[in-house]
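A single chain comes next, written as structure tokens; it is the form predicted alone.
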Amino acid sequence: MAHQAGLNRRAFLRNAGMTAVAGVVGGATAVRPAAAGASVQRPTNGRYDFDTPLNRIGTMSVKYDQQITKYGKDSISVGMGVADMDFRVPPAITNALAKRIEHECWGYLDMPPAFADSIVAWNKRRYNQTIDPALLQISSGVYPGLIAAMQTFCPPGSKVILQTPTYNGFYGMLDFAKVTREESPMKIVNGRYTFDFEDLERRITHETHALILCNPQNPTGNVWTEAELTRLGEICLRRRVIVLSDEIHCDFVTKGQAYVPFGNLPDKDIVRNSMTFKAASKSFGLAAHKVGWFFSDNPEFMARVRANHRADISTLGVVANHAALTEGGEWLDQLVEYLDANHDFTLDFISTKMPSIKAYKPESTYLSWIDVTEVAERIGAARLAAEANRTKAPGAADLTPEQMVERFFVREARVQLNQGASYGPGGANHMRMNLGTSRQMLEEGLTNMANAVRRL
């Protein structure tokens, strides 16, 4: 029924669940370790608190609880692996969720047009990117959107190009879509990762149907320039390879850098040969809410992918994401500033107290891609991996030297990082380190790592 107990459910969702409480009041925030479920954190003098550590253990967290299950009780002090953040979400999100929960009825979701409007407005306001609402699809996340696109454009057994090292989740997506990976390793030029365009051209065959672009790049932290994206787009257009651009980290750039949406390239033929996939999950800590979106300037692409796409989205996911996009901008601006300082702190710490590890400041993301070659050599990581593989259970996957480095830091520092080999060619002797936490927790993790390395 459209009305129940005098309540129009569309109006209710729009007014009660889709709009965060305005006029957040100020108040002092005590600086103390905070447990999950503590009261809503409000800005003090217009500043949000990212410094108070947040205890996530016992909250069904992959970053903490899953690692404790894997490595044992008291094994993890600081989780610096999986890419989510240890911060409370903006108060607008918590307030919007609390207001919707008060209704205590969870019927079918009627997707409000205001949500798509908020996505369009966010991209226009922050990146001057124009998205046609008719060519925008709400999804359960970037994963389901990319899989639907590959199932549309890439027959089983055909090839999809990855430029490595790249986000390791792409490999599982490719397997699910029953397509074959074609890896084009990037080059390092003057200390910066760049596309190897010659290698890319050589790898494209008649069996290559798509390329997954990571923009900004995970794990290296690159934000690609207009010139780099244009040359990549020209190759793909000429060779009839569709660009699937994952831009989930676009809201994070470090000082002096600028994110260029693939959809903003001046050559519209290149743009029409692409689709873009985004979400607010990285930006606002909403991964568990399972909401994302994708769009294209190509109506044919959108129509074909929609035929292979199904999104099961919860009311609370829409409520949280809408509040983030409509009222979370100032919180995000302050967060990006804080994370930029985390990058500077990390770079200075490693260079002065852990010189055996090599690091650089990325152009984007809250991730650091570190070279642990010397640590791997000191612990005999290759030998340890070889020994483990000789005694592993039948059918178990081979262990890598980078996994031995991961285990070393868990055992000796109670810090969990992501092992670099999982990001494909170019990931050897590297680890991905998540800096999306309070400065206090970041310093604790880095200090523990430095002490562990010093004891070698």
Ligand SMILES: Cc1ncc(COP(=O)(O)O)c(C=O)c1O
Contents of the next structure:
Amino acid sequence: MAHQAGLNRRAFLRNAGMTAVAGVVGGATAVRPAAAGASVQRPTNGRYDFDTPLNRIGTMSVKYDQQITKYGKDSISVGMGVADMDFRVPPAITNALAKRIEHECWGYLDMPPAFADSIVAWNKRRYNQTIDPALLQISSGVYPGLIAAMQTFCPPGSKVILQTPTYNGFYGMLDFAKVTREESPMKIVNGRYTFDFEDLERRITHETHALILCNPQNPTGNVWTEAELTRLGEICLRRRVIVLSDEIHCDFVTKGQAYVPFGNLPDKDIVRNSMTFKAASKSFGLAAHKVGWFFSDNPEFMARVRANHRADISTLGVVANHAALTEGGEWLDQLVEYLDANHDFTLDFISTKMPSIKAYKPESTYLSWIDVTEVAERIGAARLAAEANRTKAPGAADLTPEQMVERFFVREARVQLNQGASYGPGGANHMRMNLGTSRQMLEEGLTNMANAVRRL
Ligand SMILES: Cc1ncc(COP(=O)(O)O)c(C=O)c1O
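Next block, the form predicted in complex with this ligand, ref. the form predicted alone:
Starting with the chain above, the whole complex follows.
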């Protein structure tokens, strides 16, 4: 990878303003963190730089380092898997963190009311959503909030509905909460994923207590319309199924699309039958800081879930998230534009240079849900998976044809994508491709993939 060649890891960490963790990731002597603002990116003519590639290798990242551990040294050139981005955070975040780090003392955190205020103000400003601060709970991410809600509303062994293909992390959350999945596959109508309401109604039984809605949807990128959400909400209300709405991807709508918060639906009975789970971690690249929040218009729901929920939040998480929500709006607007152009670039690239893969422009997210049926056929993915399963270790999970496609792209293109089968029914023959990176890295990943496909 040309732009990473010759990069010395310590120099990279220094350039990336990450000298504070050099002792951990590089084994080098820990050095004092950069002074506030010392190597922080600044906008030029009011524009932030999303173009300069960022080398994340050696920073304990899932997207790069975990894949290199799995697939071997030099195996990954462009990470296009886990949903985080390869951008430096807004300068306001780095400045706020650096300032707090200078204090060099880390006693117990007294959660400042200003942080909850910043969450309320952000949602009001950007989405005209009114959150009652008394019904807002700060959490250490969407995961712990959703798990606490399922543990509250869904007895062990009962069923939670997922509309698939859907975020693969939900499966692990359900296991943790000791509940079972009830999968309602979505339909594709005129090329767009839609809920299958008839199927949903059929699947709800006395054992079903909750539905996890993904709005906007990961991996398909759908933003649900007010009509779709209302119909879904009406069915759930009537059938006594609580809607747990995960809206973590809401900041990323593509041009011409609009995100409708479930909590803004006009029917207040439908809204009171729901809880919303959010975070700024996708929007600002803060996943490792472990902060999220949830809220509901229903005081009883909130009281019950709070009784099962314990948030362990770090001071740095609060500092980073507060800076993001109070000062990061302009950076985020520019990022959303950049990612929109990444989607256009990708679509154009695929249709002209890799036409055997089918793609569409999603309505939201920095993810692309691509159909790789032809590639899977050409590499004999089903046969490879069957062979691998005959010789796999006893008790090991079955390998899927999509995992064979993932391996193919790692081996032949040094690109890691997430395999579609992990997103549930409807995920076969698909891969999820993360476009949250610089245009240069994106082009390199796509070019490597196109060359690999061409060689087949
Ligand atoms: C839909 C969805 N929900 C939740 C998460 C994870 O949330 P958190 O890191 O806040 O627990 C992700 C991460 O990819 C996601 O895509």
